[in-house]
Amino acid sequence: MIKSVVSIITKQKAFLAVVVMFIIMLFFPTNFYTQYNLLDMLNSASILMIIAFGVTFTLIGGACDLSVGGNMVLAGIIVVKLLEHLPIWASILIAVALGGIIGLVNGYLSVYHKTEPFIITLGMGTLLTGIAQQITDAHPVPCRNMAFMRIANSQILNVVPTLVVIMLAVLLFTYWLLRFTQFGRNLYAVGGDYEVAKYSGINVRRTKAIAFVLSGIFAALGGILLASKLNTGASTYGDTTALEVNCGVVVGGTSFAGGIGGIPQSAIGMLVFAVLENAMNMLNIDAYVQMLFKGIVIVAIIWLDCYTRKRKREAV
């Protein structure tokens, strides 16, 4: 697994971003470098990383999810209001497992009726933000139990955010799901060439709708780690969530034509824009000029990437 990592981060046109954005901070006399702004970088992205490696299944597949920010939302404000009624475990469990139908049913729409999932995802994120519109009058909705608010904003040995950890957690079982398993091996496959797939005797079907499941679960986890945080469930929290994790995941190096990428590529992609936003707010940069600057940062690796890969077909 070292290997792999370190061979993945040389080869990583978005890797190098990070490591040029450290370098020009080195110039500015910002706290940038202090362990509790490090830790806090992780810390604000580590939500959007866990939601990111869910989307790696499905782009790795050869589709896409633009439902996860729909997805989140609604699954922080269930778990909110089922904290009234029952006990945290019952109430991630049964928000976890909305998140799972919800990508069930893009799967199965997607999948098994052949429906483009670009339109079928970005269709049921708009439908499941309407609904978490509805159930809350489009208002916040504030949480009152303590232990749950605990479970975001609490530190391993006063140091460590605990979503740091949840996140690497995620991290490296989405990596072992994806490198180790059968099902990891397919959906390669299946994103690769999804016809040699289906000839080569793989459920192709099973395995692509499999890969929504999991970005639904983990977009409802991701959702619930948010209300945890915040201490609220609000319909407006995940406008811009699919469209940030998206980009994120094709920066770090996982193709939209499928079956290229992984875990490790998703959380250096996400990682750029961490490491982006944070450095700009420290230079006190206005927030419509961010807007430009991610903008060209997304252009630039996208196009470099592309341009090395083109240089190696011709190479051949």
Contents of the next structure:
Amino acid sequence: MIKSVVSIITKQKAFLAVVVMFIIMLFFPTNFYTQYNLLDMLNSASILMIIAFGVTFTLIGGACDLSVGGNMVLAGIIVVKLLEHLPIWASILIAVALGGIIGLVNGYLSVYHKTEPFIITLGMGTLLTGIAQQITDAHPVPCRNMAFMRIANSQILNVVPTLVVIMLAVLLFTYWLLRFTQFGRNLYAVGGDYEVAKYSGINVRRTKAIAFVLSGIFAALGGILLASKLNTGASTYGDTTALEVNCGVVVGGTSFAGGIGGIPQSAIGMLVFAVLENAMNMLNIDAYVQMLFKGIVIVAIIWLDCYTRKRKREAV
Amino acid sequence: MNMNLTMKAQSSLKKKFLGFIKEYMILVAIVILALVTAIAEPRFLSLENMTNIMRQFGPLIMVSLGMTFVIIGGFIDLSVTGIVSLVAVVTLSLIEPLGQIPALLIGLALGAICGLLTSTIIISCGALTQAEALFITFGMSTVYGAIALIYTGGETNHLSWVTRDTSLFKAIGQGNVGFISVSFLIFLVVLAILWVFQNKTYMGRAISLTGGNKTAAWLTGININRCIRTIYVICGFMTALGAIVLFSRVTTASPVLGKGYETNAILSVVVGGTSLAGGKGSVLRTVLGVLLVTLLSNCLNMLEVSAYMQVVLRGAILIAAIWLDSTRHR
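Moving on from the form predicted on its own, please list the structure of the form predicted together with its partner chain.
What follows is the whole complex; the chain from before opens it.
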């Protein structure tokens, strides 16, 4: 009984971390436990969560995507620039399609040419950030379209932020895609053992490439929502986004070895950082100290993850 | 008969030549780049510009040389960003109370200690893959960077504000011996040492073996943990050296000085031809890689291409280099 409880806890480290933070906040007289704050916390985490859901596909497929930062800022800038000439739906569609194409290029290079995905996507991220800076001259581009701004800055029924609703919709969709479709099951097989999946007749290359396309699409969607939320497109936000998102997904329990993990885990992984940041803001902790804590949390959780795998390896 | 033999020799020579070109594609790229720029902008070949290139070369080559060992060992180190910032701000702040030589030594030691700390974390949790190391070192980079920010309160320090003697750092940053910059001389010395270490010592070969196949290395009786510790300490130390060369050159030390160094260092190592799969590579290849990256930025500056376009090109070159690498090994 105790053993099984312990094993459940060690499996859900990220969830445990969230619970611990919630308990700690009970002892401090702050506005943490207000409806407004909790919703705001979810609201500000939503964009990164949407990107994380996309990245989860690549990680489950046994790769990773470090180009999401560049993809995100580029999509934001493109949509803001397009809005001056096109209706909202067309601009969003074009920006999302562009994200998908970038994902396709990532997938083509890393799957069909067997290159190391993380370095290819790192290069792609650099390239995209460069393009974003080039077309904006590294200045933020203001958006004058009020309807576009309202997408991410409104509430449904005057309570729930639209962004959270969009995030939940993406969560459900991606969860369905991974759990209840052939593609999802194939992806787990490909990530678990590439060769076995290949010999079982799965089109391994296509499955893995689709994972990259999905990652690109959701990164672009995140970028569009960010541009809507801030009402600007800027090339300076995406510097560490890619690593943070990938880290968040791994922290949630999706293994970088591939084949293990899922969308809810990624949501919890990203929630760790959101709750941590919010709690530290509530406690008036200095921004630099916050950064230190964030780094320590990343190292600690990944350390635990590797350590449990090492124990398992040695037990065999 | 005789003619046949000469023809054979000729064809094998041709094969060798083609093989050489294929193997050292980067050398060809460097020559073409230099030629094109020299024709478009004759100022490129001036002695002044050559010294300038040597100076720009300094910081990145130090970090990249350290990174080479990490990549040959089959790992990756993103923490160089944090280490560059941390070492730069700490060293500069210590010149005033301690004097320049102790500050320099403490700075170098700090880099090595950071590397030791990172490797201890990696070894203690038994991380064996590049991906695991990637995320751990990213976390460590955040930690080191945060410490640098906390240490300075986010402010940038200037070398010229120091009232004590800073001749050593001035020499590293601006000094020349003949037309060769001091930082370049440091690089030559370090390169010689690292080359001997990589090719002529037990540890150097053990690192290559570990990178090639960890299980095989372990079965041969190599102490893998010692290899991991060594590569990260070397990387930390070299990064500290790079940080000192960098802030001596720009004469300021900001707590975010190291931004972008991890990508550039990995880029240079990979473009040079060291395989990301581990086990294969050389410090000399990295020199070529850094040379290409430095020359590229110098050439593009000469041709007045915007700084942002240079970022685009750097990303494109990284992708192309890896692509070529993958076609070569197939």
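What you see is a predicted model; the values in this text were computed from it and never measured. Only the largest set of C-alpha atoms that superpose within 1.5 Å between the two forms is called the rigid core. Residue numbers count along the first chain shown, from 1.
Visitor: For I24, is the C-alpha shift between these two forms 2 Å or more after core superposition?
Guide: Superposed on the core, I24 moves its C-alpha less than 2 Å between these two forms.
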